[in-house]
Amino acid sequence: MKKILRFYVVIFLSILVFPATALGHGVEIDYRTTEAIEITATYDTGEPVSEGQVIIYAPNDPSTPWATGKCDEKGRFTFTLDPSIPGTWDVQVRKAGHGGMIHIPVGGDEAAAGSTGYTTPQIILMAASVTWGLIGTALFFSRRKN
């Protein structure tokens, strides 16, 4: 009796003495918040564009692509672009020769006013564009005929 109740006390000695250390595999997991924008590229009969190339232009640079990407199986693509660079952002996506693009604003005075991606020049010359063009037809149509 006496042997067994002295292993009990150098195993709980040594429980106390030399604690053990986890030998397992343990997993760190971080996290932020961003504001992300998914896209949904699909083709006019509403099927996906699966792999479909992404490219996203900076307001500040639209020639020089700022990230590329593929889209997923269902045409999805989600990406955070950079607060700090207010202004419309460009993002195309093409596959076998179908692409589109679309116009998303950031920050800024266009993303409040809901803008539609054209600049205020352009809008003044469409404007100007279809006045002239009513005018042309009117003076067609009114024209005296010989």
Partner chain sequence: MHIPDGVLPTSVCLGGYAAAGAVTWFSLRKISQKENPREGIPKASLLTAAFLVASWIHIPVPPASVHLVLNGLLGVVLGYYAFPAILIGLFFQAVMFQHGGLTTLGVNATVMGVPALLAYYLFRLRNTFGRGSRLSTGLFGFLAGAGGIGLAAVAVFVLLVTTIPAHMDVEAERASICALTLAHIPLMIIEGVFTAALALFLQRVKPELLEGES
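Next up, can you give the form predicted together with the partner chain of this protein, since the form predicted on its own came first?
This part shows the chain on its own.
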């Protein structure tokens, strides 16, 4: 009697421990198509934010993360947003205190692609103008007094 009980216990445990094999006979798979969004996070040096942590905020609750995830080694992360919550979704990527946030509009004026930041010529132009402003200030204050 004891032996039989032990046998049942083992069978029961094996079902608990290996549910995948135990229930692996009939599998049903459904599919539906959704729109996935892929983001690529890079530092301003052009290097990818490898394994950066992704935090997604829904428009209806901008303080609690809606989902979290991790970029791959090339700084890429693919996800789907809930189309029933229209508005601007915020997706933050951060690693070691570095990070950025991109705003993705859902419903209404959606864009196929978007990015944060400026192009290199824009950055060079802005840097040159600020630098010239500072040099001009230096020249103004160091001019000879008449």
